[in-house]
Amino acid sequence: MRRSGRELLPALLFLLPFLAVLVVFFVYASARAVYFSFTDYDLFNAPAWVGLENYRALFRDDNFLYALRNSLVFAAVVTTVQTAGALVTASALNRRVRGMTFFRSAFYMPAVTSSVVITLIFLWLFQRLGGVNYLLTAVARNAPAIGAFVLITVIAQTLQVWGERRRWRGAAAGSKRAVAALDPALLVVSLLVAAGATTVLGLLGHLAPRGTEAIAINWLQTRQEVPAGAPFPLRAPLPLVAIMVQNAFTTIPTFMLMFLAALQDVPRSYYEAAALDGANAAQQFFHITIPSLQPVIFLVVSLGLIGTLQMFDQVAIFGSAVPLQSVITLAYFVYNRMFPGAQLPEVGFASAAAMFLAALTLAIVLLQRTVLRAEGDR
């Protein structure tokens, strides 16, 4: 017992600059935020007691219904995106090829670049006469080109595998090859012999470019909403969509890296028995890859609905540059009536919203937690 209490004195001190830090601004602050959701309080005059008030009075509020439409299709939206980016990534960058690490490292960059500049490169994409529409217009003008190229991709990879599939069909048993859909030496061949097909066709005048007009979608500065006939909850403002791309770009790396750990520790014995099974690559993914990362995807699922849910830097960012209901979250519903400027700050009020939005994304992730669980189970 001499020797536990000798010991944990030390412990507590390393432990004591965290704790104070965690007690000052974590626990007291929450619990007066708490307390403060039950009143009427603007920071100047002493807080009145109203009861269930402020929290009632949210939803008779315009901005905080859009504000919780908003957060929850990005949360679910983006949420899915970047789980399913990621891990589509990790498994392709999971291999041993030279160069692989410069790959890994490019395809981590957006990760660690300011989401200040890259929010401010998006808002410069999404403009009406930005990088977004520019793409857009050069692919509808060279889509004849864009389709024969695929067209033309697709059919010399179909005769290269039926080839290849007959060939090595009456091979002996022990030197016989599967012979993939996609298999990347034939895929390099077909779309050569694409690219060259597409040049000759555009030189002899058969693809020309369509002399469609430029366009130019209002990202931003507009309430339009998709898809426009889907109910109120289901749908999306366009300036939240431009968003919803731009937070998908820079979190796919984070939880890439997340996912590219965890495929490390799967022994790749599991693979080559289902290969010598006859199982194909699709069916090793979906066997063999995503029962392994279960835990890593629950983690990677309850840290994107957090972060999700609490998404504000963004639609700070963007400010004034788009219409507030289109892109407010209930994270910035709580700081824009917290701080309103030249106006009162409605405390109590920001406070129920506060409180409001912790406890939907304690139910959001042990909602996902339950589901999970049960899919790991059968």
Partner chain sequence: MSVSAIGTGAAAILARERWEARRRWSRAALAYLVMLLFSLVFLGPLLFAALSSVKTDPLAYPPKLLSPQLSPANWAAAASLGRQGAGAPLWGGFAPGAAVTFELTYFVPDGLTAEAPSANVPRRRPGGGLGAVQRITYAADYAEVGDVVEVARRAADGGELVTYRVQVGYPGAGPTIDRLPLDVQSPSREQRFVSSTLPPTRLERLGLVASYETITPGALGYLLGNYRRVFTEARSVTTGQSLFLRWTSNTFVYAFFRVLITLAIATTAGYALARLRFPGRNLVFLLVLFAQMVPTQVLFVSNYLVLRDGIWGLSSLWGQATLLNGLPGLLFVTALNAGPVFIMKQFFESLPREVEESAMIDGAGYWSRFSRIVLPMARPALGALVILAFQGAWNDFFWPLVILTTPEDVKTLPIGLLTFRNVYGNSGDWGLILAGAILSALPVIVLFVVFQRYFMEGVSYGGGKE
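Show the other one: the form predicted in complex with the partner chain, since we just had the form predicted alone.
Only one chain is given; partner chains and other molecules are left out.
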């Protein structure tokens, strides 16, 4: 205690710049947001105390209910997709091959550019006559060729694995070879066979593209929600789906790198030992990769939840290109009530929504901590 008192003055001096900012822009701001949330205030006339009225009004406001639903669905879907996607890509890339650094940097490229740049590009791609619909159309039209390729690959691989396993079944224990279903040596052959066969079939005219009509999904200016039959809280509007795709696209590389950094610390001997014991890729993934990455997964899910619950940029950038209710999130709702444009600011109402958002974020992050911690202890 004596020591701690002695260091108080230097500590204060060191902390002075940070504390000044923290007090004004965090402590005071939080306190004032709490106060505003109990008042009716339009920036021009003095705030009037209204008690809990703003909070009650929140749940009667359609935009707020949409914002709440959109935020939760967005956070759930994107956090899951980006964590899983990053894990899978990271374990696929956890190889020591020449040129890996180059590729890793390449994948990280979408994450270094600003959200505005990426969102604008995706907004362009998701236009009715844009790249995404064109890609879907191309896939649909070339379904025969794609189907043939996949089918031939599967058949070739199955035949090879069956042949190899039969060949080595009777061999002496010492020369026995474990032949995994996706054995790389065999898979390369299967892929080459399939590519060759598909090309030949194509040249012979058996795989002519289908003349299906162009797919022209209206991704933006629409109120359509998917999946169609689900109840309101479980549906996602199409424009929000477009944002989900964009968001996963930019966050997967970042999280993938975090996983990769952690994977470098997992001894290779674990995998080698597992391979000798005949564990296949999936078993290795679930029994070695996931448990060793437990702390990083925890971090990634936390960061993902906080990030997705705050989603704002994309809504602002999509702007008038989409119906507001199809993309509005809680963060944007606060902004929208503070700067409504069409009428005077509803500062109190905005603050009430802000308090709700803060409480929701803290609650979800704490919940996730308890759940993942418990899983880790098991």
